[in-house]
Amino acid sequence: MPHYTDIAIIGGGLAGSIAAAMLGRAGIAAILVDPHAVYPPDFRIEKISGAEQIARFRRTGVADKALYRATLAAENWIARFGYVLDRAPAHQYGILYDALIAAVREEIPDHVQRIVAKAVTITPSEDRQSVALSTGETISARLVVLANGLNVGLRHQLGITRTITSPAHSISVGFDLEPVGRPAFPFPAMTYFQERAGARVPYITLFPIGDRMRANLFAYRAVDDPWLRAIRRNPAETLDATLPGLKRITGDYAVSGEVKVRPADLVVNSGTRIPGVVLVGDAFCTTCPVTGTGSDKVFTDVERLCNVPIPRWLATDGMSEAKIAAFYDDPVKRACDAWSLDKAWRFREVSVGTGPYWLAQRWARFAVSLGRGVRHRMAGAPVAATARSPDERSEIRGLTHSS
């Protein structure tokens, strides 16, 4: 006998788990299908930050437990060329992806059934959808929410076309950083920007998770670039060579634990307007981790889907393509998707572009950060003096480094 439900959610990562929690809280019958009873460690989202991103998360109604368990950094230092430009008030929550999923899953009501399995096939129709599972079981649902991230098998089976618009658009590198010769770093969190475009490393962000200082380093390089082998094998030396001014602020450091490297393609899918099936998060389209907008897209997709179209769809018979189109045409979702994609391309260009325009853009951003730091200092939050001597501190007035 098949399992009968209103909503079958395929994929129990961030998007799928939030959807299951939201629908369950709304009293909508749902089943969550994922091969992992406990989500395994995965190098994905490790930080939720910024007022708007946190607000998007809170609009889902399931953010409180995850944010409570995350590590808050209320101040973020902005630095470049070996100098702290600003000590900016911030709301950054550091949490590993598997811990984030675990916290969100605790918000899923008990009446939402969870099946530990893989979805093998989806047979869509304008009435009920049939989902075959790896366990031999089947699910009959009015709607299938496909939230299985980068897994392409089910999308291919449904006839959805996947197009990579920018292969290896960026590379994310994650590791822990430890101070050498002292108990802690001088900053609560820090974003250190590139010193030269030729390094093709736009920035590194350092933020606490528990008692660890986590580092997320981003690069615009090919997957066979020798630099990637170097950062895996000799991470501290490679980081020092790539961002030589960083150590001026951090002091001596060591890289501990595993160095994780994850390339990210920009992917769009076509043919997604299928009766009875809707795609959310990375299953619909991907974004660039460098910009940090992937979380915004997930929160927006799931919040809009669960709060707006799903209650309307379930109020009438059928699950036609016209119904599904209402989600993809939602103006809030479309605006978030377009904003995220635009940032993915613009951030890359401003980071590695070599023409006069992009050089000016980089120096303009440097000036903005420096100006904000001056304003914060005048307001009573002085920028830390990190230079080693009065002469060095004066250098910030006349930096001549190549950008």
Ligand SMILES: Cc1cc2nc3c(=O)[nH]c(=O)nc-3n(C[C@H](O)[C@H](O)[C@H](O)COP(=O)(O)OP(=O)(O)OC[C@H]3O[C@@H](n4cnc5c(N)ncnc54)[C@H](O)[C@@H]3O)c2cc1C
The other form holds:
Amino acid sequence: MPHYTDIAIIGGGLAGSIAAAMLGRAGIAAILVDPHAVYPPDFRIEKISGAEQIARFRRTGVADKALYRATLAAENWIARFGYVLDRAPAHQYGILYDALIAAVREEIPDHVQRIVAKAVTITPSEDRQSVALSTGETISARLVVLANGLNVGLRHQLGITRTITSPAHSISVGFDLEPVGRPAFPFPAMTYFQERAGARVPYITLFPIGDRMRANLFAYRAVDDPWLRAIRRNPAETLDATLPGLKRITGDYAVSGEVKVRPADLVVNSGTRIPGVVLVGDAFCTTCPVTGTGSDKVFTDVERLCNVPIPRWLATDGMSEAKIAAFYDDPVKRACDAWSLDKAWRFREVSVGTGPYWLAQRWARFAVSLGRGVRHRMAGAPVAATARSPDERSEIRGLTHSS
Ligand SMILES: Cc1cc2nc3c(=O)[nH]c(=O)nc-3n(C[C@H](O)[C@H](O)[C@H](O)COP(=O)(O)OP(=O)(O)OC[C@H]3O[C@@H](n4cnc5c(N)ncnc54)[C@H](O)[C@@H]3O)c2cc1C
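Complement to the form predicted on its own: the form predicted together with the ligand:
After this comes the whole thing, all chains and molecules, with the earlier chain placed first.
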């Protein structure tokens, strides 16, 4: 006997777990399928940052527990060339990805059934969808929400074509940084920007998670670049050689724990408009971790899908392609996807572009940070208590996810 439900959510990462919590709270019958009862440690999002991103998370209605468990840094130093340019008020919530998913999953009401399995086939139709699971069970659902991240098997099976628009667009490196010869670093959190474009390392962000100082370092380099082997094998020395001015602010440091290195492609899918199945989060398209907008996309996709079209779709018979198209055509979703993609390309160009135009762009951004820092100092008020205008906030978000 199949499990009957309205919505089968395939994948219990960030997107699928939020969807399960939102639909469950709305009283919509749903089943969440994921191979992991507990999400395993994974190097992905490690902070939710910036007023806008936090607002998007809050709009899903399931942010509170995750933000409560995260470590808040209310001030972020902006630095370059060994100098602190600004001590900016910030909204940075540091949390490891598995802890983030665990907190979101706690918001899923008990009546949402969870099945620990892999979906192996999806047979879509204009009416009910059939999902076969690795356990031999099947689900019959009115709608499948495909939230299985980077896993391509099910998409291929559905005839969805995946195109890598920028292979290894960026490389993310994650590790813990410890002060040497002093008990703590002098900053609550810090974004340290590149000293020269030739290093192809746009910035490192340092932020607390519990009593650890996490480091996310980003690079625009080929996957076979010897620098990647060096950062894995000799992380502290390689970091020092790449960003020599950093130590002027941090003092001596050591890298502890595992160094995680993850290349990220930019991927788009075509042929997604099929009856009965809707793609969200990374399953729909990926973005670049350097700009930290993957979570904006997940929050926006799921919040729009669960609040707007799903209740309407369920109110009438069938699950035609035309119904599904309404989600992909949602102007809020489209704007978020376009903004995220544009940032992925622009930030890379600004960081590594050669020629007078890009050089001028980099100095202009340096001047903006410097000017803001001067204003904060002249205001004389404790920086963390200084109000920031929406324009200033979006300017920072325009630079990176440093706030
Ligand atoms: C190194 C790195 C750093 C990043 N840093 C940031 C950042 O700082 N800020 C930011 O906003 N974004 C960041 N991102 C992007 C962000 O992590 C992703 O956009 C986001 O996690 C996508 O969530 P998701 O739910 O779509 O996919 P996932 O979290 O990958 O979830 C997919 C789920 O599907 C399950 N699954 C897979 N196949 C099946 C199947 N057949 N059946 C059932 N379940 C299945 C998996 O087990 C998993 O639980 C980063 C990404 C990377 C790679």
